[in-house]
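A single chain, nothing else alongside it, follows as C-alpha cells in the form predicted on its own.
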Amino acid sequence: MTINSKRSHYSNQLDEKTIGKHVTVGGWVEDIRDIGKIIFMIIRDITGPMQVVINQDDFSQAREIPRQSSILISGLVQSSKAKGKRVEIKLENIISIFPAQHPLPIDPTGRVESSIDKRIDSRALDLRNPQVSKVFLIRSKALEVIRRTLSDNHFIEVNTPKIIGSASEGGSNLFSFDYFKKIAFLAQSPQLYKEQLILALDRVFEIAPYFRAENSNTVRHLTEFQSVDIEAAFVDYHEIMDIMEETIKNIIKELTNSNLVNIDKNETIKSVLQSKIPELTYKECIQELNSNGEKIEYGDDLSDSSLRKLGQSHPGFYFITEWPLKLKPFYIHEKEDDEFLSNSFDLQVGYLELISGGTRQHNPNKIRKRLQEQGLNPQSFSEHLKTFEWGMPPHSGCGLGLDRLLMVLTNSINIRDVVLYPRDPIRLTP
C-alpha cells in the first residue's frame, strides 16, 4: 500500500500551540473506548499517547479496527477535557490501516503480564509497552553521552575486527570456527588492537560487541555482550578511573535532565553526583571481610558470594585498587615499588562488577615473562608484541560493560531486560 500523506507531528509535539492545525499522525492503537454518541482512540508512538475523537459518521470503521494495529490519520488538533490531556485530535480521515492479527502472543500494554522469555520471544512488540521501550531510549541516550564525553577527552572512536586468530587475553573462553581451512575466534575483547592503536592514535575507544564462551546462566552474564573500551597514551590508571567517573556522572546527569531518570528514586546512581566515587584497596576489602566473618586469604581472588557481602556495606559505586598482579592478565602493569601488586582497578556497584581496568605493561621482555607465567606461548602474541619493538608509550585503558550500567541506571535485576535480543548458552532467537 502506498502512503499518499506523511506524518507531520509525533505525540510530544502537539500541544495549546497545534490547537487549530490540521495534522497528520501514526501510531498504533492502544485502546478504543466507545461512550456512544462518540468513540475516543489511544493512539501510541515512540514519544507518548494521542487521543483521537472519532464522531459517528466514522464508528464502524473505528469499531472493526483491532487493538495495537498501526494507524495513519489526519484531523484537526482542539483543546480537550479529559483528565490529564491537554489536546485532541478530531478525526477528519483514517488514511491507513495495518491491521494487528489477534491473539497477540503478549500484551504490549503490560496489563497483562509475560514472562521475560515470553516477552523476548516477541521482543518488537514487547517495545511497544512505554516501561519497556523506556529502557531503550535510556540506553540511546548513555552511549551519546559515552562518545561525546570520550569525544571531549581527545578520544578517538575505532573499530576492531571481530573474527580473530588467537586469544585476545590469553583464555580460553572463545568460540571457536573454521575459517577457510584455518581456526579462528570471536573476540571476546578489542585489548590487544586498542594498546597498539595508541602508538599513533594517541587516545582510542570502541563500542562493540564481543563474546565470551562461558556456560553461565545468571542475570549478569551473557555470552554476547556490548563493552565501551577505551585506551590511551601516556596516562596511568587513575587518569583513566577519572575519565570513567566523569563519564558515568555526565550520564546520570543527562538523563536526569531529559527525564528519562529519576534519581531521588534510584539512590545508588544519586550519590554518584554528590561526592567523588570511594576507593577501597584489595588489601582493604580482604581486612573488612575477614572481620565480617568472610574467610578468604590474601590473594586469593574474590569470589562471587565475597563481592556480595562487600556489596551489602558498599552498595553503590566504588573503586577497587591494587590487586595482586597474579590475579590480573599479563598486560596489567606492576606497581614500581611493589612488583606483586598491579597497577590496576575494577569499578563496583554493589557486588555487579562495571569496569575492569589499568595501567599497562609496554616493556614487552616483561610481557613475554607474564605470559610465561600464566602458561601462555608468547609465539603466539608474536603480531602483538612486535609493535611494542616499534616505540610503544606508556599507556592505561578499561573495558566498561555497556550492558551492566544499563541494569544500575534502569534499577533492573536481569542483563536480559536491558538488552533487545540477549544471547546466553540456552538462546539463540529471535
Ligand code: ATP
Contents of the next structure:
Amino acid sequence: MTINSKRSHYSNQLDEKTIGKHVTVGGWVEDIRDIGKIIFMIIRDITGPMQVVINQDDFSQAREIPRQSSILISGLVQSSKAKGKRVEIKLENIISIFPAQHPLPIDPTGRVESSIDKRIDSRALDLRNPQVSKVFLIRSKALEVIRRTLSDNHFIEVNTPKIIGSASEGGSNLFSFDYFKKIAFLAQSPQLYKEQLILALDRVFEIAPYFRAENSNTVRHLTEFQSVDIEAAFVDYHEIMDIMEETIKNIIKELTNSNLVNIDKNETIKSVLQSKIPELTYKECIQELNSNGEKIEYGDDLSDSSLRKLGQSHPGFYFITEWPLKLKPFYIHEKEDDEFLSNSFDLQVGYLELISGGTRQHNPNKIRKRLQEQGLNPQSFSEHLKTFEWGMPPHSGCGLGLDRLLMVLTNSINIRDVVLYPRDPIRLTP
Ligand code: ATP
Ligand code: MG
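What would the structure be for the form predicted together with the ligand, given that what you showed me was the form predicted on its own?
Below: every chain and molecule of the assembly, starting with the one above.
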C-alpha cells in the first residue's frame, strides 16, 4: 500500500454487504476515543462518518493523530455494536496522514459555535461541518433540477459576457474599471442579451453571477450574486410564472426524494407543494397595507417596511402582479387596458423578493420613449434597439436570485450562509 492507493469505498457505501471485505477509505479525523486497549476513530468523508476500530498494540500512534487531519486507511469491514452503526472498519493499515495544525481557527464539527464571519474566513474548513456542506449539496441539486426543468421546457442554456462596454439597464449601481484605457463595467444582469437571443433561439436561460455596486449591508444583498435568468419568445408573463413555479416545485420534490431536505421541518416549502402559488395584485397589496395602517399610496414602491408587513400575513410563496409601470425597468410592457400598470410580477417568500419578471416591450419606439422618461439616453441603447428591427416577437422572462432561493430551501436567515465565498461591500476575501 502506498500513498497512491485508491479509495475503494465512501462512507455511505459501507453496509452489511461489505462485511468481510478489505476496503480503503479516506477522510478527515473527526474524533478519537481512547478506551485503553482499543481506540475508536471517527473518520468523515463527504458522504458521512465511519467508525474505525484500532487495536492499540498495533497502532498506538493512532491516538496522537491531530483531529481534522486527513487520513487514508485500509481495513476489514465488520458488524458493529455501536449505537446507530451497522458496520465499522477494523484497521489493518494506515496509508497516509496529512496532519492538521492546531489550534484550528474554527471547530468544523460545530460543537463549538463560531460567527458566520469567522466561518467564512475559514470556509474550506467550515465545509467539513456536515450541516454546512449540506447547504451546498442542496445548492448543487437545485441547479441540476433547474437545468433539467428548463431544458424539458425547451430552453437553451447560454452564456453572455459579464464584461460589458455600456450599462445594460442604466442606473448607477454598476462597477466600472479600466479596460485597456477604456472604461468597462461588470454586468448587472443579462437582460439585453437574453432579449436579443430569443430572436433566433426562441427560449434561453443563463445561470451566472451578476454584480451590483450597491452599498447594501443586509442579509439578502450581495455585490456578486447568482441569477437564473430566462427569456422566451411568444409567451406572456403568466407562462413565465408557471414555468418558475414548476421549477421550484420540482426542486423541492427532488430535494425531498433525495433526503436533502425534510419538508416537515420547513412549512414554507411544504406548503408550496400543496397548492398553486397564490397571486396578489399590487393594488390588492396596497389595499391590504392601508387597512393595516401602513401609510402608502397607490403608485408608491413597496418599501422594506411594507414588504415586512406583507410578509407577516403572507409568510409563504406568493406572486405580486401588475406593478405600476413607472416602478419597473424600461423594458417592461404596459398592461393593455391600464397603461399606469404593467404586465409584471415578483415572486415573494414572506418579505423576501425571489424573482422579478414580466412581459417585455417589443416595440422599439415605445422603449425609446420609456428610456427618455427614465432619464436614460436612447442613443446609448442603439446597438440593442437595432435588433428589434429584425423581427422581434412578443416575449417575456424573469430573473431568479439563486442565493435567495437557497435561503428559503435551507431556512437560512443570512444570504452569506448559502454562498461559498460571499462578496459584500465589506468582504472581498477569501
Ligand atoms: P431588491 O429590491 O431585493 O434589492 P431588485 O428588485 O433590485 O431586488 P432585480 O433587479 O429584480 O432585484 O433582480 C432579480 C432578482 O435577483 C431579485 O428578485 C433577487 O432575487 C436577486 N437579486 C437582486 N439583487 C440582488 C443582490 N444584491 N443580492 C442577491 N440577490 C439579488
Ligand atoms: Mg426586482
